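Here we start with a single chain on its own, the form predicted on its own, put down as C-alpha cells.
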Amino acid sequence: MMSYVYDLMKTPFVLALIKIVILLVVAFTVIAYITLVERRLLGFFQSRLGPNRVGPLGLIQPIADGVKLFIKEDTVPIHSNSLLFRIAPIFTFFPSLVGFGVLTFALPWITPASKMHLFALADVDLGVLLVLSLSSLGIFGLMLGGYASGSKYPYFGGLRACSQMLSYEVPLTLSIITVVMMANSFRLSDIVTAQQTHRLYFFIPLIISFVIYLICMIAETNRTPFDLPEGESEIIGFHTEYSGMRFGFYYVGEYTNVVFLSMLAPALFLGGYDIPFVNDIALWQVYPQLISILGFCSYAIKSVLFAYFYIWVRATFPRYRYDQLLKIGWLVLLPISLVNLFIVAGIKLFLLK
C-alpha cells in the first residue's frame, strides 16, 4: 500500500497537485502578513505604533481580521444585479493568484536520483503574454462592482477606476515589451537566464522601462498616491455597498496585486533568483540542492525591496487629483514609453546588423 501511495505521489499530476498546494499556501500566508507588515511599518513611518495586541507582536492580527470578515454580515443591495455583484470580486482577487503559477523562483532542484524538479507550477513560453492578459481581467472586478451595486456613485467610481487602470496598462505593458526584445523570449525563466548569462541586470540599460515600471504598478494597484478609486477625499468608490467577505475579496485582491507585482519585478529587472556577484549556473552544476536554495533566497530578498517600497511610498506621498493622474499616465509616461521602446527596438536592429 505504500509503495502504491509513494508511486502515485510520483506522477505529474500529483506533483502538481501538490506544488499548487504549497504555492496556496505560501502565497495566502504572504498576502496577509504583509498587511500586519505594513501597518507596523507605517506606525514608525509616523511616529505611532502599529498593531501590537493580539497575538505576541500584533503575529495573530491578520488571522483576527479574517475572521472577522467572515462572520460580519453580507448585504446585498434591493436594487442591485445580484449575480454581477456577487461575482465581481473574484474578477479582481483570481487573476493575480493565477498569475504567481508562472513564476520560476530558483533553479531546478535536482533529486539524488537525477531528477530536476522546476520551481514553477507552469513555466509557459507565453508566461509575460500571460501574465499581461491576466492583469487585464483586474479591470473587469472594480467596473462590475460599480455597475452591480444599482447605484450612481459607486458607477461613477468603477468608472475612474477602469479609467485610470487603463492608463497605466499601457505605458506598463510597453515597459515590459523591452524587457522581452532584450531577453528574445516571452518565457520568464529565460528573461532570467538571459540576465544571467550577460551577467548585466536589464534595470541598467532599461532604466526607463525600470522607473516606468515602478509608477505604474502603484497605479495598477490602486495605491497611493494613486488610490483615487478608494480616497475618502473623493467620489464614493466602486466597492462602497460591500460588505463582510466580498469586500475583504477586494481588499485581499488588492494586496495579491501588490504580492504578484512585487515578485514580477524581479524577474524583469533583477535577475530573478540569480545571486548577485556569484555565477550560479557554474556552481549550481557541482552544488545543485544549495544554489536553488540560495537563489531562492535572493528573488525573496528581491521581492521583499519591492513590496517596501511599496509602503514607502505610500507613507511620503499625497493623493493627486484626478485630473493629475490622468495627465501623468497620458501625456508623460504613455510618450515616453513609446520613445524608449522605439530606442530599444533601433539599438537592438543595430546590433543584429
The other form holds:
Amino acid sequence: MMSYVYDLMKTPFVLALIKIVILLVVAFTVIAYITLVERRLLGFFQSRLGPNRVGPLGLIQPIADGVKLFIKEDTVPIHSNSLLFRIAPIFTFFPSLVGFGVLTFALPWITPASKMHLFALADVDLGVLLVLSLSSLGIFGLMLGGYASGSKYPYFGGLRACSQMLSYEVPLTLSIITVVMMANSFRLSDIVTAQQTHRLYFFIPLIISFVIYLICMIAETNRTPFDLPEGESEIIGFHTEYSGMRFGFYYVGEYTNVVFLSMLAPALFLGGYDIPFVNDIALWQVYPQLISILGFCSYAIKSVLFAYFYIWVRATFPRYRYDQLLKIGWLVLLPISLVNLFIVAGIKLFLLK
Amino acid sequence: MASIIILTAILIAIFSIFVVSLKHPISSAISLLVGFILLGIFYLLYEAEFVAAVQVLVYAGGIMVLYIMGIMFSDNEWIKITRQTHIQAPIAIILILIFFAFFGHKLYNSDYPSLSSKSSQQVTVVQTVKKPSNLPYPKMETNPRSVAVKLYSDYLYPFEVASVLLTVAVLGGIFLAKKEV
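Right, the form predicted on its own is done; let's see the coordinates for the form predicted together with the partner chain.
First the chain shown before, then all remaining chains and molecules of the complex.
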C-alpha cells in the first residue's frame, strides 16, 4: 500500500497536484495574514494599537474576519443585473491567483536519488507575458461589478477603476519589457539566472524602470494614494452594493494582487531567490539543498520588503485627485517609460554585446 | 487532446453565436470576451504560446475593456425599443450556405491529413502530440525570437502597412473628438 502511494507520488500529475495544494494553502495563509499585518502596522504608524484582542497579538483576527464575511447575508439589489452581479467578483479574484503558478521560488532541490524541482510549479516559457495577460483580465471584475449593481455610484466607481487601470497598465508593461530585454528571456527563472550570472541585480541598471514599476504596482492594485476606484472613506466605489462573501472576494482579490505583485518584483529587479553577496551557483553545486532553502528564505524576505513598502506608502501619502492621477499616468509615466525603453534598447544593442 | 481541441472549437462557435444573438449589449460583450479567451486557449493547444499570450493580453485585456467602457458610457436605452434588423435573413442564409459550400470544398481538397479524405496516411491528432515532428498542421515557430525575426524580415511590408493603418485610425479618432470640443 505505502509503496503504491509512493509510486503515485512520483508521477508528474500527482506531484503537480500536491504542489498546487501546497501553493494555494501557503498563498491563502499569507493573504489572510497580510490584512492583519497591514492593520497592525497602520496602527503603529499612527501611534495606536490596532487589532490585538482576538487571540495573542490579534493572531486569530483574520479567521474571525473570514467567519464574519461568510455568515453575513448576501444581498442582491433588485435593479441589478443579477447573473453578472453574482459572477463579477470571481473575475477579480482568480486571474491574480493563477499568476502564482508561474513563479519559481528557489534553485532546484537535489536529492541523492533524483533531481526534483520542488520550488516551481509551472516555469513556463513565456512566464512574464502570461503574468501580464492575466493581470490585464483583472479589470473586468471591477468594471462589471460596478455596471451590474444597477446604481449610479458603483457605476461611476467602475468607470473610474477602468480608466485608472488601463492607463497604469501601459507603463507597467513597458517597464517590465526593459527587464525582459536585459535578460533576453520571458521566463522568470531565466531572468533570475541572468541576474545571478551577471552578479548584478537589475534595479541598478534599470533604476528608472524600477521606480515606474513601484508606482504602477500601487496604482494597479488600487491602493492609497491611488485608491480612487473604491475610496474607502469618502468616494463611493464600485463595490458599494456588495455584501458578505461577494464583497470578501473583492477584498481578498485586492490582497492577492498585492501579494502577487510583491512576489513578482523581487524576481524582476532584486535577483529573486539569489542570496546577496554570495556566489550562489558555485555554492549550489556543493550544498544544493542548503542553498535551495536559503534562497527560498531570501526570496521571502525580499517579498516582505515590497509588501511592507505597500503598507508604508498607504500610511504616508494622501490620495490624489482624479485628474492628477490621469495626468501622472499619461503625461508623466508614459513618456518616461517610452524614452526609458528606447535608452535600454540602445544600451543593449550598442554597449552590451 | 483532439477532443479538447474540438470542444474548444465548439465552445468558440457557441459564444460567437451568443455575441450576435443576445439582446443586451453587455451580455454580447462578455460572450465576445469569453470567445477571445477560448481562442487564446485554442492557440495554446496548437503550441502557439506567444500568439496565445498576445491574444489574451491585447484582445481580452485591452480591446474588450474599451468595448465595455464604450457601452457603459453610451446611453443604450434606445436599443430596447428600436428594431435592430431589417428583413435580411433569407439573403444571409443563402450567402452562408454558399460560404460553407466553398469552405467545405476547399477543406475536402486540402492536404491536411486529419481533415481531407485523400491522404494516404491517416494520422490522428493524438498520435502527433507524442511525436511533434509529425504534426497535422504546419509547424509554427513559437519562440518569441523567431517570431520577431519572421515579423521583421519576411513580413516587414504587411507589418508596416498595418502600423500605418493604425496611425491613420488614431489620427481620425483624434480629429473626430477634437471637433466637438
